[in-house]
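Quick heads-up: it's one chain on its own, the form predicted on its own, in structure tokens.
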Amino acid sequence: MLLQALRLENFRNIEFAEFEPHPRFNVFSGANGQGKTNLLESIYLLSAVKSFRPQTNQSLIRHDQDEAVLQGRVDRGGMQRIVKVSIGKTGKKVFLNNSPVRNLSDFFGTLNVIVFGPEDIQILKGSPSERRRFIDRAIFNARPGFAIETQSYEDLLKQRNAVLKSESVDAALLDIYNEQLIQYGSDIIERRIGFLDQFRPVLNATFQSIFDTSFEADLTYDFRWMDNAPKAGELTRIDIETLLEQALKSSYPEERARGFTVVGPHRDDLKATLNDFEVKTYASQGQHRAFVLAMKIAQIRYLEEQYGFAPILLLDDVSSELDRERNRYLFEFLHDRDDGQVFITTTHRDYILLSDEIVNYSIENGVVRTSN
């Protein structure tokens, strides 16, 4: 999979940029605040139609402009496609080969992207939402239709929460939403557990190659909405539905009092362990960063092993957050792969341990220039 050409108009602080990226390594250097992350964000938007950081449509459009346009030429397995996202103040329009996309499920999967930024270094120390975001993005890359499933669940939550907040609850309507929550929620939980079953061995092998073979690295699913939860890997679909149904019934008084849904996959977490000790509590700083790096590299390996293609990798100033040993391992891994396109941002070119198959760019005030 390759992004063969990229064209941006009025996107954030980038008035105009157009170039043909190298099929392997593309390094964008510049001071903070010049537009490096914006460029990576544009590529991610062409994949997922939403950003990897908080944003509104208005914030994506250059000041004093009404529209931003992102366009890329993608080669996947020898087949070329033109992907385009037009961003207005009130919404986005998506095009594939210059035709409007009415069903996003037909668009997702055209461009598969993995992003790794400074905030990811803290993923195991941050809130559960950050770890849910990791697994949901990973599943989306492997199964693009998952984005539709998660969006359906989020829409349902808003509707159900509105009922819980109302002065008088419509019991019949709440029953309908409960049935839908059990269905949609079970879909998401089942996808997450299935992904982890396949991902965990890859993660452990990757961690041991980065850090130490005496450690067993594991990542398990943590149900936050029930006490004494069974092991996720032992649950059938019927088990998951039954647990959700029981939890919804028992939690109704709390939900009514608080005015929002406290049961479901939007409350769950991932638990990272080394030799059965939780990383968040017991791991050293070096082990913590090695685990996060292993999570990202394992995600790449997983996609390559399961689906036979290399996703595009976006590295947003990660090298400044990694110690020297982990940074060296990352670039050895990237260099030794047979293929795989990578876009890297940095404030210091010396962090980037690459010398061949590379194009260097500079970014200043949103202007992109080749600097080789």
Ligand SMILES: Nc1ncnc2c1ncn2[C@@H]1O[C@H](COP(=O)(O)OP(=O)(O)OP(=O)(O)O)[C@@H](O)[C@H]1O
Second form
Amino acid sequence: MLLQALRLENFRNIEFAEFEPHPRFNVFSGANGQGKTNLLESIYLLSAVKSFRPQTNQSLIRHDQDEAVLQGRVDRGGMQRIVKVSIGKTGKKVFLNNSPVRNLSDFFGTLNVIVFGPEDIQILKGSPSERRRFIDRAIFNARPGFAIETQSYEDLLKQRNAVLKSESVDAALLDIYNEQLIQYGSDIIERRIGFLDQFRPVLNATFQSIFDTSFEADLTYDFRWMDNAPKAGELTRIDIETLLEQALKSSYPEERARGFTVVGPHRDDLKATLNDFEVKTYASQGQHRAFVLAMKIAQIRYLEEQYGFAPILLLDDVSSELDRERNRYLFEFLHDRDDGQVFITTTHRDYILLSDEIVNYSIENGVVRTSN
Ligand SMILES: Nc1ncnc2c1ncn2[C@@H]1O[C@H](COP(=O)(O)OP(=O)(O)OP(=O)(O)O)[C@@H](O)[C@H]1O
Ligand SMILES: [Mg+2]
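Alongside the form predicted on its own that was just displayed, please also present the structure of the form predicted in complex with the named molecule.
The complete assembly is shown below, putting the previous chain first.
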């Protein structure tokens, strides 16, 4: 998968940029606040339509302008497509080959990107929502329709919470929402567990090659809406539905008292372990970083091995967050892959240990220039 051309208008501090990226390595150097992350964010938006950081539409549009327009030409296995997202103050419009896209599931999957940024280094220390985001994005890359499934689930939660908050509960309506929660919730849990099944061996192998083969790295599903949860890998679809149904029954008094849904995949977490010890509390700083790097690299390997394509990689200033050894490993990995397009930002070009198949750019005050 290649992004062959990119064109941006009035996106954040980038008034205009147009270039044809290198099929392998594109390195963007610039001081703080010049637009490096903005550039990667634009590529991410062309893939997922929303940003990797929570944003209003307004904040994505260059100050004093009404509309931002992002456009890319994507090649996948020789087939070219034009993706376009225009962002107005009240909403976004999405186009594929210049035709408006009515159903986003027709658009998702056209461009696959994996982003790795400074916040990701904290992924194991931060709140469960960050690890849910990791797994859901990883699944989205493999199964683009998953974004629609998670959105339907979020919409359902809003409606169900409104019923729980209301003065007198409409029991018939709540029954309908419970049934939907069991179905949509099981869909999400089943996908996450299925993903982990395939992902865990890749993760362990990657961790061992980065760090040390005396450690077993693992990432397991952590149900947070039931006590004494059974092992996720052993559950069937029917089991998951039954567990959700039981938990909804027993949690009703609590849900009613708190006015929101406490049962379901929106509560769940992932547990990262090294030799069965939790990374969050036991691992050294270096092991912690190696684990996160392994999660990202394993995600790429997983897509390549299971689905046979190389996603586009967006590396936002990660070299400044990794220690020297981990940084060297990352670039060895990138260099040794046969293909795969990469966009890298940095404040210090020296961190980027690449010299072949590369175009260097500078970014200053939102202006992108080729510099070699
Ligand atoms: N809607 C907008 N219109 C104009 N400028 C904006 C808009 N949104 C953000 N900016 C500007 O973009 C700049 C930030 O860009 P960005 O986050 O890409 O910086 P960066 O080069 O990644 O910096 P760092 O190295 O600190 O991460 C800031 O100067 C900010 O004021
Ligand atoms: Mg930045």
